[in-house]
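Presented below, as structure tokens, is a lone chain in the form predicted alone.
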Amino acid sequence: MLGLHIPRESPLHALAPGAKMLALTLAAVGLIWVADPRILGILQAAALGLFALARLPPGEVAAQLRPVLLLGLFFFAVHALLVGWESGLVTVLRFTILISLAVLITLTTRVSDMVEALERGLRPLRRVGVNPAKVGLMISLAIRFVPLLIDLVREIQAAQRSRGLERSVTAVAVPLIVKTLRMASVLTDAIEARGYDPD
């Protein structure tokens, strides 16, 4: 669902990262406060046509929402089933518009440039004890590591297929577990062999 970025010549690309995920952040308050189904349809149509705006190619903005679609029903169903459909379709909008919002700063917005915006955003919080460089960094290795892990996904699930093993959860998630921490520790020696320091 966070998708690399896509160069094109648009409002939305040429717009400061910092400003995006200000209006990202306000965005996420803000709809906290909405609670009609109507107006939610609204904002969610209008951050599909953002993407429009944006003049990114309808097959990678389909591709990146497919994932918001499926988590959207899921949840929808849950709240359906638990408190009711009315409930779910207001919680469903709130995320798939967020979510939404979300892909689009990752599509139009290099993690190099976000991570910097960030970084500058973060830096009066230095005086409470909050590093910026740590918080960027763990937020850039994040982004990165989202796609890799979908890609391990992916081949474990093809090597216990093989095995017959597709339906067991245990299969996929013992082996990932083990890849993900191996992969944690490579890194965390390459990061240290490198001299990495925040301060």
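Since the structure is predicted, the reported quantities are computational estimates derived from the model, not experimental observations. Residue numbers count along the first chain shown, from 1. What changes on going to the form predicted together with its partner chain:
Treating the change between these two forms as two rigid bodies, the C-alpha atoms of residue 95 and residue 178 are best fitted by different bodies' superpositions.
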Contents of the next structure:
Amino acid sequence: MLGLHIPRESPLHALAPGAKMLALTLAAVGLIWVADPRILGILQAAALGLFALARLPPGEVAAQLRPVLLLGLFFFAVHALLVGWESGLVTVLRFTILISLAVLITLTTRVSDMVEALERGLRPLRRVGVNPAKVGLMISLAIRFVPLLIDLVREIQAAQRSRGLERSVTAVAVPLIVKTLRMASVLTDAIEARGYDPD
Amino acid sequence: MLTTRDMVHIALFAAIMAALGLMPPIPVGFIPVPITAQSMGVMLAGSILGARRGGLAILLFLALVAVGLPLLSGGRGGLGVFFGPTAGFLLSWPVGAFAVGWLTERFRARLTFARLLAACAAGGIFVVYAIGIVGVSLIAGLPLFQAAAGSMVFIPGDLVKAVVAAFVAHTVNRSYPVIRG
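Switch from the form predicted alone, shown above, to the form predicted together with its partner chain and output its structure.
Let's see the whole complex now, leading with the same chain.
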């Protein structure tokens, strides 16, 4: 599972994931106070400039940003019709700037580093009963099992195709879930047999 | 307290959500938001695993998306999806799964198809739209009524998904019940 990360040598790739997340949070809070579309336009251009600073291939960046821009255009049109085009511009720029920054973080940060940052971020929640070690195990189990279940779906689809049922959602979902629940039972026994104890 | 069994169920159901993303999304004309099988996964998580495990499975799935895995239908993923005007719908998923599971647990003495359908529709449609519509209204700055009216395009598709999810949950709960165990 490689994720969406694109490896490059750049200052943005070198930055710690926690620092990038903090910057995104500050941007989200800060943008609430900016209501001038000209300033927001400059900030959006600056956010796009960061993609060049991160030395990301323009083609891949465009592929990531196309849905964002489409969504922005659609909501601008709706907002302009219902409320007014100037406030529409402000609202839509606010979220397209934030999405651009968030996409930038995803493209410049390895999945494993993000997982580590997430586990570190959860540590203060230990007092309310969240066990970061358990969260870590569930994340790695899920990541490990995604490709396996995708193969399982393909296998079931192939089997149902011979019965002419490959288009039926139930004919795929029922065996997928029952097989997975059986797998869960075996996996639980295997983990417990190894004396796993996160507490 | 999560037992090892709970943790494995949560992790594997999060992976099932990703596998459901393989079912090709259906585009809805001019609106850049597709109909996907993953919102059916929200109903299935609650109606098969129950409130707590179902809600956490969907939360874990969203965490996998957030750390940068392209697991949302159509290969979307990353932090960006949590900042768009429809982010409320994504964030409503764990709550919706919890609500479906809560109702399913109330019904567990006699888990008929009709009761499962009611649970899937109430949690997977009503709760999800209530939160999602408020999200669209807040993030896109649209009046609540218009945000709600715009979201109605997706209701017919979700009703079909509730029927399918209830049928699947009914079949699975008869052959391999988890909530009782």
